[in-house]
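Just one chain follows, in the form predicted alone, and it is written as structure tokens.
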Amino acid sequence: MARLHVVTGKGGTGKTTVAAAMALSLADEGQRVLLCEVEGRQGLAQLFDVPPLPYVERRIAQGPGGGEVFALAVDAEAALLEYLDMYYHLGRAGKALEKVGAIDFVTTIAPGLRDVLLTGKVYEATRRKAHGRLAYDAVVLDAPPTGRIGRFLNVNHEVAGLAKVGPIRNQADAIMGMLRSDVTRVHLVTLLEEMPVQETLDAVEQLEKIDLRIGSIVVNMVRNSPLDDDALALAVKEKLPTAELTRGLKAAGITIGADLVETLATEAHDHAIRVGLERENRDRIDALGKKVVELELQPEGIDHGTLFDLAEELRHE
């Protein structure tokens, strides 16, 4: 079974929420799960209503199954200091580099190195052992959005011009080996809208070209229509029977007028058009032949309760 779950999606699709819910869903009885973020947005801290996360693994929640969820905000500069100390024993010299801005300079002129450092920390956490067993049963990565995910995960290619041999190249090769193995799955979050679906299709194609394995396509914020297919067909054609609308409003004790009935008919027409477009986009997703998971829209927003509800939905899947 996969132990590293990479979650990506177009901005605004709720990928951070899905990543958090996935971590909670994996935190079964006795299980330890690490939830990582790499974009410096502190989205996890806001979601779990905790202080900003440092570059230290910190327990932030207990899963619905009784396990534990830890969180880590991976910082490229801190990871580079750790890397320099681990491989070159720089210690205080590394701290001096940080003070003069050399670390930021290096990771700016060599963005491929930044991604190796970010993914390298996740790689280390996935493989780390403590007391003879894996430190974490699963690691969930709230990854960059779909527009950048292929480049972010293709660390071998990104360091090709930076290091042909040596520790950095060896690190990139080891990371790429894990990302392409059975240990890793990439999950893509989308909405049933044109742009997110197109980015999802493009990302799947790009990721499979570099031999990465797709886990699930998570269709987020799904809205179920209160109208059946016959009513939707009539609404599209603007042929909903106004007499029935009038009777329904009267039965509900609502004072009616011609304007109200006309407004409802117009809204039903717009709703039916939207449902049709959503179904077309869902067909495009289904055509990928991947596992699809639906999460319902949470109209009241996301709080601790709804986050656990989403986790339960994912557990059933």
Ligand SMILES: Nc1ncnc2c1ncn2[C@@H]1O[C@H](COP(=O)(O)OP(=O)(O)O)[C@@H](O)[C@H]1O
Given for the second form:
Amino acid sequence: MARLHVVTGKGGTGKTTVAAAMALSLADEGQRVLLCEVEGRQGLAQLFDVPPLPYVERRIAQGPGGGEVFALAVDAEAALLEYLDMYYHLGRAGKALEKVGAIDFVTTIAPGLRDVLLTGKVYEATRRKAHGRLAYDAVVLDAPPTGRIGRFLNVNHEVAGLAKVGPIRNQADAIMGMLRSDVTRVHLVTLLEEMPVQETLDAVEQLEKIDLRIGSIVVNMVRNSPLDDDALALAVKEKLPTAELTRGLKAAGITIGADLVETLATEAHDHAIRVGLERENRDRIDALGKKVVELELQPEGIDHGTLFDLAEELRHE
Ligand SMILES: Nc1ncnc2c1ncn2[C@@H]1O[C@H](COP(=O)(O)OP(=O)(O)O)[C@@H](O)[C@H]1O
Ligand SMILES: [Mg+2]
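Could I see the form predicted together with the ligand next, after the form predicted alone?
Full complex below, order starting with the chain above.
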């Protein structure tokens, strides 16, 4: 059973929203789920409408199944201090390093180090034990976007290549071991548009090449057409016949001028073309042969209520 769920996708497709909904959906009665972000954006605090999250795991919600969701904004600098303290018992000296800006300096000159620290913290939280059992039943990671996900998840492989032996090598191997095992699944969020779908296809190929396991493809913001297939086929060719449109509107008790009917017909045409493109994109996703989950577009946007609706949709999957 997978316990670490990594959520990626093109920017703006709904990674943060889907990661949060997934965390809620996994929080069945008696379960504890940790939701992590690593991009320093405070997206989770915004979504749950709480003050910026400190580097502390904090309970932010109860799932529809009755379990608890905790959130953590993983910060590379704080993780480095924690690491130094754990391994070298630096304590106050570590704080001094922070004061002179050494920590910032180190993570800036070595951007790969940042990813090592972030993945290291997620690894630690996923395998942590408390009171003789796992501290978290599941961990959901709001991960970097598709353009960077491969490097992010594979950074410890690079580290292992640099450190031939010793504790750093062991840690890097252990992290890669978990990321490549049955414990971890990478989920990709996409919209039914050309660019995000292309990025999804590229990312699946790239991730599988480095032996990571794909979970599901989450098609987000799905809009169901109010037109049936016959009407769509008609509208895509040219325009819907205006005489028939006028008759239909009249039957519905709406009387509008010929101009407006013409505009409606044009809109239906554009809509039908869009639906056609969406279906082509959906076919490209289906051709991957992965599990596909659809989440509907919430016309009013995402708030506490619609986030729970999305969580319920995911629960049923
Ligand atoms: N299913 C949905 N229905 C409506 N709005 C959505 C949906 N999913 C995400 N959004 C909105 O889209 C925007 C981008 O979502 P976000 O989760 O921040 O994306 P990302 O983390 O990938 O950048 C946000 O304003 C969010 O509220
Ligand atoms: Mg985000």
